[in-house]
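Let's start with one chain on its own, the form predicted alone, as structure tokens.
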Amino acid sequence: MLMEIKKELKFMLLNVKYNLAREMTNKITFLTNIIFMILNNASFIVEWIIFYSLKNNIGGYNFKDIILLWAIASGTYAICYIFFGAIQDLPKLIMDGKIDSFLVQPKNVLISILSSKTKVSALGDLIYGYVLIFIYGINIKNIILFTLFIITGGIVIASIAVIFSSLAFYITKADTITSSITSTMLNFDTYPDGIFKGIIKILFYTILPIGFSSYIPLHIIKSFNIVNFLIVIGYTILVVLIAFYIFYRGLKRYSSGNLMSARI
């Protein structure tokens, strides 16, 4: 079991390596995508600087907490789209019957699909996330926890996207649902959880698990709690297992589009 997981991880990393090598053939475009993503993220921090010049506390967060929240959100997005960049294409591939070439490979179908593309701009998010964590407070504990949580966060986002993408095996326009869900998660995880109440907060710990990808990790980095740490790890494992189960259950209903093409 462990050997199989190790092989799949090695295969995924190799895919990412080739994806990046392919993108780097045009170095100007490659670097421009990264730089502009960093600048785009930085513009939002400027907005928060303005907000905090007017008020010292927003939703229980001070400005330093916002820095940490943005670091986690950026890093989480980066991990998701660097390693699972094809997640946004999954519903369309299923609906159009275009996953045949992945089915004939001697590798895990889902991992092969998700890692077949890397979003270059996500490298800018990753760099930006580490810059912010250094600004927040550089020490070994923060760096280790931050790195661990952006990995678990990225996996959670990708897993939730897989779950909703798998609706494409049963209904049309599942791509719209998946896009809405992931966009909502990525938009709201940069706001203090203290400003959300009632049903919205419940959604953030169920259908839109921002709580497990951003909010709980933030509080753990601020003040380590072993129970919350284990909850995040446990939830990540659980949502991955659910994603694989739902995808492969839906795969039994898959209808080929007879569009076999080699992947190079």
Partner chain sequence: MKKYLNIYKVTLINELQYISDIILGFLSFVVMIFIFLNLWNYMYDDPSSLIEGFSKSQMIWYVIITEMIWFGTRNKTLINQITDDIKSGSIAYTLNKPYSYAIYVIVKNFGEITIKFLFYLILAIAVGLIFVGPIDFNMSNILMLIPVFLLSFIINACIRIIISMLSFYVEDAAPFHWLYDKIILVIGTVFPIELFPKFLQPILKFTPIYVVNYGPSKLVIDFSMNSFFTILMAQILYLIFVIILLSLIYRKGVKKLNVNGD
The other form holds:
Amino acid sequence: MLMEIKKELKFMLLNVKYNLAREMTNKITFLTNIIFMILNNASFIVEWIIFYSLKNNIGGYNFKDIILLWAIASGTYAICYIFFGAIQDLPKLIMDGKIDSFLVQPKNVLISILSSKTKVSALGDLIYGYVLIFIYGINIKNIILFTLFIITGGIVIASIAVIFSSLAFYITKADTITSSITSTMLNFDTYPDGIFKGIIKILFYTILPIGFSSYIPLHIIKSFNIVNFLIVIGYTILVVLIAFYIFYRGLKRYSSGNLMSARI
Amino acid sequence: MKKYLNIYKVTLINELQYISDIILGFLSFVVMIFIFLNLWNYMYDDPSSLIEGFSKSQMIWYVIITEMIWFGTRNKTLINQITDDIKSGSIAYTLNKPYSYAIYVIVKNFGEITIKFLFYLILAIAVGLIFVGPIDFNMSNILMLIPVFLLSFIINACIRIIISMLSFYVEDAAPFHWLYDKIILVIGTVFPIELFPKFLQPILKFTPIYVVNYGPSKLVIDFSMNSFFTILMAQILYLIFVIILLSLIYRKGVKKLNVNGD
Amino acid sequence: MNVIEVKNLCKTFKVKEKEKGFIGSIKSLIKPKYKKIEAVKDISFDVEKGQIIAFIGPNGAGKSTTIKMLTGILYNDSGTINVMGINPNKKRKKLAYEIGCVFGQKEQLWTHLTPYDNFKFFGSIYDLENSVIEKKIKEFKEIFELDEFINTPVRNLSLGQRIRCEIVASLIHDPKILFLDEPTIGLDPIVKENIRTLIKRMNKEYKTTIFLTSHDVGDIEKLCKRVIIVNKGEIVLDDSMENLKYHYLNKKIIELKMKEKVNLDDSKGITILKDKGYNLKLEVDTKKTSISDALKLIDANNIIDINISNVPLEDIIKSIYKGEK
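Same protein, different state: after the form predicted alone, show the form predicted in complex with its partner chain.
Below is the entire complex, every chain and molecule, led by the chain shown above.
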């Protein structure tokens, strides 16, 4: 089992390596993509400078906390789109019956599909994330925790996207649903959770689990708490298992060929 | 003129089949409004106080209007189609067609966004009335708002086309679209220009934000004849400017394409 | 030894039927109607190790459905499949190590990379050691004559060169069976010939079993020792190439150009295909009537031109599709 996981991970890294080689064939586009993504992220600082000029505590966050929140959010999306970059194509691949070629490969279908693409701009997100954590306060503990949490966060985001994408095995329009869910998560998790009240908080710990990918990690980096730490790790494992389960259930349907008439 | 009307009609009818996509996209709009509703609720300690002269409900209505413009007019045609036409070289074939490529794209764009915008308009009004409540608004202002909004959409379309036409010169124009997105979203959408430091405000009034989203939205939440004429004038000047820029970049670009083609 | 065993294989698709228009969409949403399509009905066959087998049929005959079931992409409804002793439904991953697939125009190569880099990538997918991959590439470089372009990015290669690389990429892990779906589609005749020679050589060197679908009669004629023809989800013919030819080769086509009009009628073993007075086309079944007997019916002094030929394989296959025996 462990050997198997190691092989899959090795294969995933190989895919990413080849993806990057592909993207680097045009160096100028490659670099502009990365640089513009960094600028793009940095532009939001403007918004927060204005907000903090009106008030110096927003939802329990001071300006430094916002920096940390942004670091985690961009790092998380970076990991998701570097290693699972094809996630945004998944519903379409399913609907168009294009996962055949992944099915004849001797590797895990889901991992093969997800890692078959890498978004270059995500490298910009990654750099931006580390720049912010540097500004926030650099020490060994922060770096280690940050790195760990953007990996778990990236996995959580990807798993949720897989779960919604798997709707494509049953209904059309799953692509629009998945992209609204992912963009909704992205929109929420760059704002302090303290400004939200009531039922919405429940969403953050259920179908839009940015509580697990961003908010709890943020509080752990601010002051370490072993229970919360274990909750994040445990949730990540759980959501991965659910994603695999749901995807493979859908895949059975795909393999029974009852999806669409076009695939006969 | 008639042919453009036909293009408009055909794209409009074609767009009817995507109504379900439009409705599914509502979620993102509602989420954004929800976030800002919470944020401004938090920022106004005392609901009756003013920030830079804006009341809480004005502030939230401002975001609702700017987000409505953003979601209701966003269109892939302006971003992808032109780039594709340039990359494939098919833009050269439009030279000897009896219509102007730029006008064709703008008309097609309007055909595509008409229904979407109307849907978002209804949604925005509904969301605003339910979560914020009505603000001071004189119904007769609508007559003056229509040209301002139309000009805003045309200028925005021209700017998008200009950015897409950068593909004549660079491999990938997408990053420049992101940059424009960010200018619109960060500076023009979240709050009115009045919240920026005093020394920045005159500069911001020269950016597209002033004519594309700040101006029209400001007129909705805080109308005055004075600001109406200022904004309309600014829009007309801006329109002339972008049209000149557009025709320049188009002519130069097509020439470059022909040279490359040989 | 059989490498593929298929017994009573069946596959039915349920296809949603939608009425036209908006109301139709709503109707199908509330109460979906399904149409059943029997793509594969009760197919059975075995394939021996080292065979090159052609699996052919018109569009929609069930070819790709069958190939997809054999490779584990689709599940079968009933019947049993056994490929290299593995049930593709249950052990898809295990099966993947044993088979190679080249699916028509679908490209699996990374176009920005050289064939060499591609082969290394596919080698590592199958967990091969670097030294093994290198050895394999060296071998294939000779057999498939890749020397010229092994270091050129794939996107700069011609279609023929690409197909060659596709085949090599799917052979890198020494599969026991190679599934080729329309391997020569879109290629010019010379390149086609080249690819066929290579496939043959590969089959000889490695004893790889080859399961091929094609629309190209040339592929089938030149490569395969055995042909399975399917139509409407059923096997209509499963025979050796020799038998197929022998069975139909006793039929000859005689084309005649005459000075004067002749009046001939169908008689024992002779069928008139075309009669335009001066120009005649006859089919002669040599089992029933010899050619010389047939010619005796015609006045030799009247003949301007004569041509005797075999029935083209393409026509044979067409007539089998139609169910003529």
